[in-house]
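Below you'll find only one chain, the form predicted alone, shown as structure tokens.
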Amino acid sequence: MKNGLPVLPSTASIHEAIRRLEEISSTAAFVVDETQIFVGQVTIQQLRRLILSGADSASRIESYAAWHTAKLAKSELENEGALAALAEDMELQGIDAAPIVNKTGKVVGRLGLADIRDLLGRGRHPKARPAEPRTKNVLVVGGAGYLGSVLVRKLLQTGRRVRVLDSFIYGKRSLKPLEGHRSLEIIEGDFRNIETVVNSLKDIDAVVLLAAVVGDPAAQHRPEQTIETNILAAQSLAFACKLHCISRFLFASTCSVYGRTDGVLDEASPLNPVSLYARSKIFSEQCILDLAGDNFSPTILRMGTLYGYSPRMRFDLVVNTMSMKAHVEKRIQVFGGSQWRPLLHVEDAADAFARCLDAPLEKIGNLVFNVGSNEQNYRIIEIADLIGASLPKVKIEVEAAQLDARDYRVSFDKIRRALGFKAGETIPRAAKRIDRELSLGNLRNPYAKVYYNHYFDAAEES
């Protein structure tokens, strides 16, 4: 990195400049010659739609002129018609940024257009600013959902651009509240659809797939669609990812994969899955990281069983069901309550997601992440146990029959060393915050078909 965007040689294949942009997630470069005099600058889209063309990726981008020329010479700095002028050719070029270049056309600096509103308007100096995210523009598919529309809000906090593509099965409540966000486009349209995923490709930098049929109970009722979802659509959306030069894709996967299994596991540990759901993430994980290659490097990541508040709640979920019951019935229901499953907060689980998103590809690309936390590692009976002793007057009653054959701990060391990851929120913290959106009713008629996967259905959203 060099002056706030890269430099790249004029004589560099449009294959090589993707691969260096991808490298260091920059969506621009400048474009220098031979004798490092400064050509034009290039973005990231611009070189993907002329693949997208049928340009060769082995041509130099020299071939190629339609590059941004925008550019300021050292000796205007202090010129405020040149600075004015400057900003107008790049809100007019759709650039962010422009290069400082000395007498002979090198380029010793940049200049972004909140830099150059600074210098015409509070004085000399620019201010500090935030750094930028690494990926600008993101696609979330299922941004509406029980982690998306938490994760949305997330990377529209951060300064990013996002698009949804969503079917709104379960319906738009979610996303209301974000209705005319400057930097949020929604699309309303089904990824089984190819047309639709194409169109909803365009100039974005990173995928992250959440869309699915999620849920043993779900992916029961629905064993047909599960497979056109979870495992078709999941593919043919990592494969024009990959046409697209689209590199960091994000695919949400589960710790169901590993099923019933003794002992504490990790990435590399077998898979024993007992639902069709578990083993449509599997196959989809396959699929997904045999497509790994130049220009395209997914991540996977096995989240344990989400928990807590979102803007489209779901009952469905052990530690929410658990909740809803406390408040609603004063009591809690377990079924067995020796089984082990690994936990993760919506909110840590969409923190997660983000950092996978800032952090470098070749931290994350072609791997496989369990994402929850060892100290989350529970028996039922002691998820029941938490919730019951953070809410009043709860009973907890244990019955002998075990409803759901899974039964695992996870280690989540990988994805601590590599990124950082912890989990920040508690099911005590959680149980208490539903239990208060219940009591201000914000959460109306918790037994609503809207609130549970298997139903598929937003007919009572309320």
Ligand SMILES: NC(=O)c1ccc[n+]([C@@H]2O[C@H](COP(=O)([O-])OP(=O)(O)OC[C@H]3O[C@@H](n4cnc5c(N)ncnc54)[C@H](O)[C@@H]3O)[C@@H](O)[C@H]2O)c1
Given for the second form:
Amino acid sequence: MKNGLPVLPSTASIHEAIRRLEEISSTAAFVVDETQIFVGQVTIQQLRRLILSGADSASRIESYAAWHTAKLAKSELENEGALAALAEDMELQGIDAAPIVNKTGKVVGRLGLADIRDLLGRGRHPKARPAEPRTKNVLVVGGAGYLGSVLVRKLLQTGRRVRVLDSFIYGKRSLKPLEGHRSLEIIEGDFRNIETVVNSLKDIDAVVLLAAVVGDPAAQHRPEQTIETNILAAQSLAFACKLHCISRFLFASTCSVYGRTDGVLDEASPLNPVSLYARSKIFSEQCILDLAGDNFSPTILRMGTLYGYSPRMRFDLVVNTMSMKAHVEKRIQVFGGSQWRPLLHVEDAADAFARCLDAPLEKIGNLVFNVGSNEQNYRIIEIADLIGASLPKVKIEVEAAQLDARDYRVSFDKIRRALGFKAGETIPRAAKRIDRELSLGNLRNPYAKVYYNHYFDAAEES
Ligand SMILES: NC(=O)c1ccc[n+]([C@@H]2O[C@H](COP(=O)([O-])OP(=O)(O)OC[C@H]3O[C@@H](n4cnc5c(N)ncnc54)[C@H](O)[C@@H]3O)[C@@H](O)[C@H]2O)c1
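I've shown you the form predicted alone. Could you give me the structure of the form predicted in complex with the named molecule?
Now the complete complex, all chains and molecules, led by this one.
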């Protein structure tokens, strides 16, 4: 790495260049000949497109670097005309940075387009700006959902460009306030359609797959759609990413894959699914991991049961249901109660995905992580008690019948060690927030079908 952009030898192959750029999460590299003289630059998007259009991945990058030759001589740093011409060249060539070269043509520095605008605008040296995110262009499939609508906001806040592909099963309300955001593109479509998938991968650096038929009841109601979406479409999307040389692929899986198992489970523990939903996630995890290799390093994130307020609210998740019932009915019904369940706030889940987009690929690629925190393995009765204690005048009623067979405790050591991930949110805070949103009338009818995943026919409150 030299002066902010990596430098590659002109003898490197397209394949090596893509691998190197992905390793260091850079979108472009300066290319130099054997005497270290600048010959041009290559961008990762350009290299991916070359492979897709049939270029030999073993061919040298030398001739492709000649497409982007914009540069500035060191002696011209104070020359406004030269700077303006360089900015124009860079815009034409679609590149964000250009080298500063010395008399012999060697790279001695780097100028970003924004730096040039600063220099031209103010006639002084560029000010420090926030670091660019590692992966700039992210496709979030299922970005309008409960987790997606929180994650998309987080990614936009960190300066990324986000494209959402979603079929809007539960309506468009969650992303409505973001419409027109200059870094957000929304594609309405079904990712079971391969043409839609291929179109949405254009110029993308990383893919987050959230879309699915989500939850045991939803999958039980729609078994065919579950298999098409959760397994077949997930596999096709992963395969399309591999063909497009998009290595960073984050797959939303679930701790439900552990089903009903004693002890504290880690990523290597045996799986014991008790529903079609969980089985579909195990199949898709496997199909996706089987594709791992050159130009494809997927990451599987097995999340605990999510909770908390989201712009696409769900009231079919244990903490949310109990908080809502505590608000509306002033009572929480608990069925069984002794079952263990790992829980994770939706904001913390989004944080885990964002960390994986920022992490070096070798730290997260081809790996499975449980996502949650050891402290948030709860028995169902403990969840009810916590919510009951957080909100006023709530009665807790325990029924003997156990409606949900899932019962498992999970270790989250691996993600803490690899990414320093810690959950920051808590159940009492989430319960209070849900209570407040209901009091404010932001969720007018919490019993409306749109808040429950097994109804697929309600896109708005009714
Ligand atoms: N919510 C949880 O407790 C939880 C826990 C563990 C894992 N997960 C996983 O996280 C992911 C997101 O869950 P969620 O709670 O946000 O679910 P969600 O149902 O709120 O969101 C799913 C989104 O995907 C979209 N979608 C579904 N099928 C599609 C298709 N064929 N084409 C395009 N878009 C489609 C839906 O319109 C929706 O916006 C899922 O993969 C789920 O399995 C969720």
